[in-house]
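Take a look at this single chain, the form predicted alone, given in structure tokens.
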Amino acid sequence: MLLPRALFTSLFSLGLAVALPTAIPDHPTTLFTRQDVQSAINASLPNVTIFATGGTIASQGTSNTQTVGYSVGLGVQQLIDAVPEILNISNIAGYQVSNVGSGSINETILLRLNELINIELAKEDVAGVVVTHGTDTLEETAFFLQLVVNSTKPVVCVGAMRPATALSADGPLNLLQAVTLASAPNAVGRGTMITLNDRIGSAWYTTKNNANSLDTFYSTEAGQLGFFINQVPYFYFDPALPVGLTQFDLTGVTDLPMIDILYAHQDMDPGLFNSSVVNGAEGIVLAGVGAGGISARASIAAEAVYNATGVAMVASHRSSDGFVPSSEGGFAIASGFLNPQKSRILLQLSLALGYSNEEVADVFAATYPAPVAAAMRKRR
């Protein structure tokens, strides 16, 4: 029998004793305006619009040598001026939604991204459009995207390793490379795209190797979609999506449940499921050890939880690569081949559009190689 979850947490929450501040002080300032970034139009170029977050691609540091502690500020005006050859490949339109490291990008700035995507592409004259964006969560920004956006039309994430102001910075070719990809005929139909250091790779299975190097986003195992040679996308293959890729209707939704991310280790705390029901999440992913595994103690108390409360548990591998499969029997979903950031993503977008944990497990059974979803789609 499942518990309300307001008994369920007031029974767990007695013992708390630290109040939470009421304000975030790092929670962004959206701010969703649209800027005339070039004075004249070319009739004979396609159109391209940039939606501008923070990130490092658009930091300063204080000395040209500087590539850690910088400050980001400079605005999708500014971006686009550092790059004056981009308006030679296509007419700029520029949205400043933000300007934050991407630690702080939020479900705010996600809907209202996916909102203003979605017009932006539905116009028969804009080509595609091109999201800045702070690389550490950029994964996460692009695979919401991907499954989101409703269009063929290519979006394209991009960011910078290093900032505007350092010696070799990144941010200004990765910029070119990427309207360039957004107005690229032969990037339609294929999904999301995440551009930086000459690569193209898909927003489903691309992730951050590395928090320095310049050359860190890579999908290891799948592979990458492209590379630029001479400023000019070569692909690999034909367009293709992803398997098992679900598109998300998000019209009306405002806002997204709290989903959150636990880690394994050893001498797991298996007190952290009941305080993150607790602290309001409605769903769980576990960065599990090899294939998504945790302790013994820790999986009997993931268990209570869920059979308490019926929240939606997700199992992912906290390894850089690999497959979670589906147990029989067992209470958590396995992820497959999605790492747990992104499938937090996906289990958060379920769960907003109300689905059960059945059609959340059949989501992500969309995914797993087709002997097994059909394997899943028996068992239940």
Contents of the next structure:
Amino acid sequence: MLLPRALFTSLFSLGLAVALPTAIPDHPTTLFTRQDVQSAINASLPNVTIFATGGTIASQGTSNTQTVGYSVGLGVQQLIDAVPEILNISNIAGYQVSNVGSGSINETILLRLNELINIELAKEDVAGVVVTHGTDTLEETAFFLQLVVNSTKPVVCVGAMRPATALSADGPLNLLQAVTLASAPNAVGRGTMITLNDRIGSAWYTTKNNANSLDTFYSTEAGQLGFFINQVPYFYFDPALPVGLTQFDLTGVTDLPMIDILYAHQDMDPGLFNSSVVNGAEGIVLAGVGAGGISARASIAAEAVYNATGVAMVASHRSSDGFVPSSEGGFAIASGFLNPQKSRILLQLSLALGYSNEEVADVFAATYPAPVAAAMRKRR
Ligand code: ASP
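The structure above corresponds to the form predicted alone; please provide the structure of the form predicted together with aspartic acid (ASP).
Time for the whole complex; same chain goes first.
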């Protein structure tokens, strides 16, 4: 039964209208050792570890033509079993970290990936790691790992757009390419990468562009890092890291602050900024119109909330690409080239480490082109 809006509003203000889940059930992390995964370890091959989290790559439909509405459920061992070729190029160990659609990836899973991947890459005999993940939020986990993994070894995030049961499922070849990349000497020193559909992109810039089609991951302005030809990775450039990369050490961090993203549009509700803070947001990212804009009314409301609470605000863009320059008004930090979902992660990690708003502004400014960052410093 639908409640009349006025009744719902008053029930909600009393905390009676909806019961929100308090916590998503935790998934125990399971390890499949190299001895579990392959009958014989080949000492001449590199060691790669797969961290499986779920997504379409681990999903099955009820028929081979079903490409929406399937369900997640395949474990890491089944992913490996579907591509026995990966055991010809590497010795594989696997962690089942979660098995969820990527919309449900949360701070618990991210912090576990941070801890396990840093431990794994510190082992001398591990060449690189692969994270299997749903494509919907893959760019967020990849960007998070870019910021927190302290290693020059390859971290490769991979998914699939078609479930394992579909005609022309893309998961198996994507996984083979990801494992190849994780153990490729020419992939070292390039940070976290995203690979699907033969393309290799930087986690810093790559984003999902199409909700359905196979060829969905692109970084429009920055371009791709490389490409697979006959399962061999080729790179267009020598290894380089993104401009302005800040590395975060999350040792001792047990939770991440709540950061909301508010989507700007005509007639945006100015009360959303206050609602976010009342609901516990410690930072707000605006997916602004154009280069980070909002209506005059919403801007006044946002500034009032900022002045009253000091909650950090970052202005990004709802357009799929572009640059948000630093704002004259001064209360919102400009996201530069980062889209809202990546801005959210950078803000979240900065606040998790207790940075002041000035320090957060510096973290973002480091990602701007040098003259913009210098001009901004002068204004402060
Ligand atoms: N629903 C899926 C996810 O977990 C979509 C995908 O993996 O392509 O993101």
